[in-house]
Number of protein chains: 4
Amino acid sequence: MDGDKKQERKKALETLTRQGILDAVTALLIRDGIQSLTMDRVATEAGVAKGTLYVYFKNKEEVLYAALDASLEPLVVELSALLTGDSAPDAKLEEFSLCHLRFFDEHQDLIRILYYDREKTYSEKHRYTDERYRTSVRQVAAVLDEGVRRGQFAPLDSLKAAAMFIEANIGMVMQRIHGGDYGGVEKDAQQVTDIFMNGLKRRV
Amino acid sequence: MDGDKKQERKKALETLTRQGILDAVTALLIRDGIQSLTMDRVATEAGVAKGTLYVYFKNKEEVLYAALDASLEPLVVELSALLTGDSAPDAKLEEFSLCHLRFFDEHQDLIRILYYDREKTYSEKHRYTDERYRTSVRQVAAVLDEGVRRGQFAPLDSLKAAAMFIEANIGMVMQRIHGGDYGGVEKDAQQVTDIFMNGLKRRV
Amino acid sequence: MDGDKKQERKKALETLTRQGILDAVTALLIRDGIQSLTMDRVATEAGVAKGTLYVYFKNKEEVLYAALDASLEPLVVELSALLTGDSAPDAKLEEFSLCHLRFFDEHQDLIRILYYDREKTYSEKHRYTDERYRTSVRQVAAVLDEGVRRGQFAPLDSLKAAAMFIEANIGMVMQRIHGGDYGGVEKDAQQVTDIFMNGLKRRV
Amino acid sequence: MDGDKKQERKKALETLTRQGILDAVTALLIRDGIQSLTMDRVATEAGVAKGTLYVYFKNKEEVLYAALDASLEPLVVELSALLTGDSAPDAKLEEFSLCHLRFFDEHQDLIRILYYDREKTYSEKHRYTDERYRTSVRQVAAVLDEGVRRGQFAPLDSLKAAAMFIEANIGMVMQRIHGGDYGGVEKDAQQVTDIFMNGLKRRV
DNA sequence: GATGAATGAGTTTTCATTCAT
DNA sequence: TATGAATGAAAACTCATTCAT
């Protein structure tokens, strides 16, 4: 039957609209900022009718939110994968920085959206961004603990290191971003490595 | 003649409503946050007339970076004063990271004007907030190359070391307060001194 | 051939597409009222596509005008029979009045429906309820005349006291309907019967 | 001091733009009915700004409910003093369709908005003008009350024969209406005073 | 300087209707 | 016939800014 064919063709054509209207919005978030992202431009950017979007999205706000979502998977699911796997921690700590650098060598503007507009962007209730944020603080917080068990880190405040651990990763990479620095991401990912692995090594 | 007196007291009264409405921004942005924040509503909750903002600002963008720089004065004084001062280098950034961390300890909800609404605020022209930034980033690593020249810390980049430490003080302070933290500065500026300062140490 | 018996389904399926989307549309008139009747809810409550409702109507205003119609077919045609029957006057208004109320009370909604949303459903052109309404008010107004004729109601201005007493009757339910009063039907009709009936009746 | 002058000034002003907005909308009303009322037209029947109206009414709801609001005032007033007045409870009936009469006899096109756009105007919280209704009901059958208690007429449900007259004078005003009825206003109220005078008289 | 009424461009959102399949 | 994705005109509402007093 054909019958199938046609569902698969028409939901493949609606998959395209929808991902077409979440990279018009990405597009114009790291083009111009999420303070003139509008329906309006959204639209344009995607070559469809205004109350198209509304098809697709309820509101402007889970647009911009499913753009974000859809934008920051990879990451997501890489990181995450990664940090709950089964490599000792200090190789887990190594591998984030190179993955974060990666990722956002090749995204470098997506930092801007994901730390800068951090919080502003939803309303109260949805601060998904910020839900990401700390699970992630949660999941290096618990290979923090798992080095500390094994001897390898000194007793800390593993939430609290893991935060710090995190920003300065996003500090590196603002850096890179600032210097105009393209390439060399794994001389970088070393100097975070080499810092916070020797600030965290238990002392004899 | 008492046209000096006249000139005096319109000028001390020309300095308090403008001062009033720099604290009302400040008060609206902490409760409110940036997204809400409209000329009508800084204009009540100053007590003066919608005009009157007009009086003493060009426009809107002036009115908030006024009000964020007049916010962040005293910490931005503080720390450059700190940072360019004649201690050694590791107890600047030990210094640092304890300023840093009273700082927000006693303006808590200025970190979320400072940091996460970081950039948003102005135009493309009015990074200030950003140069702010820059700048402690880069007194900041003069601080690291001071101490690298000293035999201190291993060699590194410094700019890029500078703005992980920074980020690192910015995620403790974001971590306190998630977790609702009061007191106990010491504690964890020890924690941040104790990692970066291992860290960065010339291993022998 | 088989022709017939296809032709035969498929009107039966017509009509049963066609009744579908006016019962749908009745219910939700009833359920939510006229000002958030679209037609994409229209469609989802019928079980159909958007496109649909126009493969059977023009536009919207005929869609509603359809189902008000078949919602408020019974009550005109059995108040109309009853109207242009055989009986004395005097049992036609009695007979009105039960019926009105009747009808009311086992579709209690219908009434927001008819006399509420009177006249704002449709364009100019198409006055369908009211023209019901002034067949009514013609009818009762003739019956008026009759029992004038008779001798048994004073002389009076047919028209407008016809309308006063279909009024009267509306008066009535909606008392009934913002009183909560369900059943006692029989009560209130005579209410209605005996004032009017002594009111109208010539005086000697 | 001309303080106080200006303050009265400014205030006249104030109210003048108001009224304008509010005469606007009952101008718009009467014209196209409620349908078609926007608030573009309204600020272009103004001749202000569309912000404008937001600046006197919260919004469109508010603009509505303030001009059917100023609208009817007079005739509430009017009604209301009627019924709780003095007189004798026949002659107060008698007046009510007296000044019912007058009223819409004067501002004709007032019924419509009035009885036909009646519930629906508003949303669910907002039944103003059905709270005057109720007010209305309410007050007749106060009359009614005192009517029985007097002796002058027979026992009844007085709210529901209180909802019945007022409805009865609403036909009698439709009617004329509807007939392009002008003047006359006296016999006609006569019919109505005429019916339920001797309707509700007690039988001996 | 101070005011605050007025502005109007800009934004989000809705929804009846069309049309290619 | 039936579909439902796409449309776009129209609507409500916001708010920074101006300007006459």
Given for the second form:
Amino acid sequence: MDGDKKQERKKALETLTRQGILDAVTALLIRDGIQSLTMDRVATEAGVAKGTLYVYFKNKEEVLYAALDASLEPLVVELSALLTGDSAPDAKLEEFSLCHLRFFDEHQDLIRILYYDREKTYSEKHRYTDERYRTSVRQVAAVLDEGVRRGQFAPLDSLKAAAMFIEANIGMVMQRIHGGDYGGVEKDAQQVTDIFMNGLKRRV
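Having seen the form predicted together with the DNA, I'd like the form predicted on its own now, please.
The next block holds one chain only.
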């Protein structure tokens, strides 16, 4: 029993230490930018020995990607709950876009740094091979399939359409971040879902 308690304490301490390192990375990035990120500075900011830092992360890039993943986790959880909830399919898509844009607006400073750097330097391991991305595609595809069954949407290749929808939302985020356009989130989210569900053709 004592051995089990020791293991539990050890795991809890490891979790706290890892989270403390990620919090330190976040603080450094927001305060000093991505150029400030070195293993030495992260260790100092986190209050751990540099050797301890290497127990958890192999290099600066791994720390950076772990910080991005940790930052995005609340969004992933919220979107997953939304997509598997009880709302109608069309409402789910509208809520998805609004939730997605709101999250990135609320975390502009950190996400601008992390998201841009990952897109720029991590192209070989693209988001399309990321399991969380693929899970989101499958969940959106399930919503589209449900919409087809209900007669809300025309028959379609749901996996391809789901990827297109997610990419449209990512594109809107990137435009807001790098285009300096911080207009109404609701308006931009509505534009994504309107174009996706109704197309570009003018209706009379």
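Under this definition, the rigid core comprises the largest set of C-alpha atoms superposing within 1.5 Å between the forms. These numbers come from a predicted model, not from an experiment. Positions refer to the first chain, counted from 1.
Shown in the overlay between the two forms, fitted on the rigid core, is a CA shift at D32 of 2 Å or greater.
The rigid-core alignment places the CA of G47 2 Å or more apart between the two forms. Core-superposed comparison between the two forms: the Cα of E61 travels 2 Å or more.
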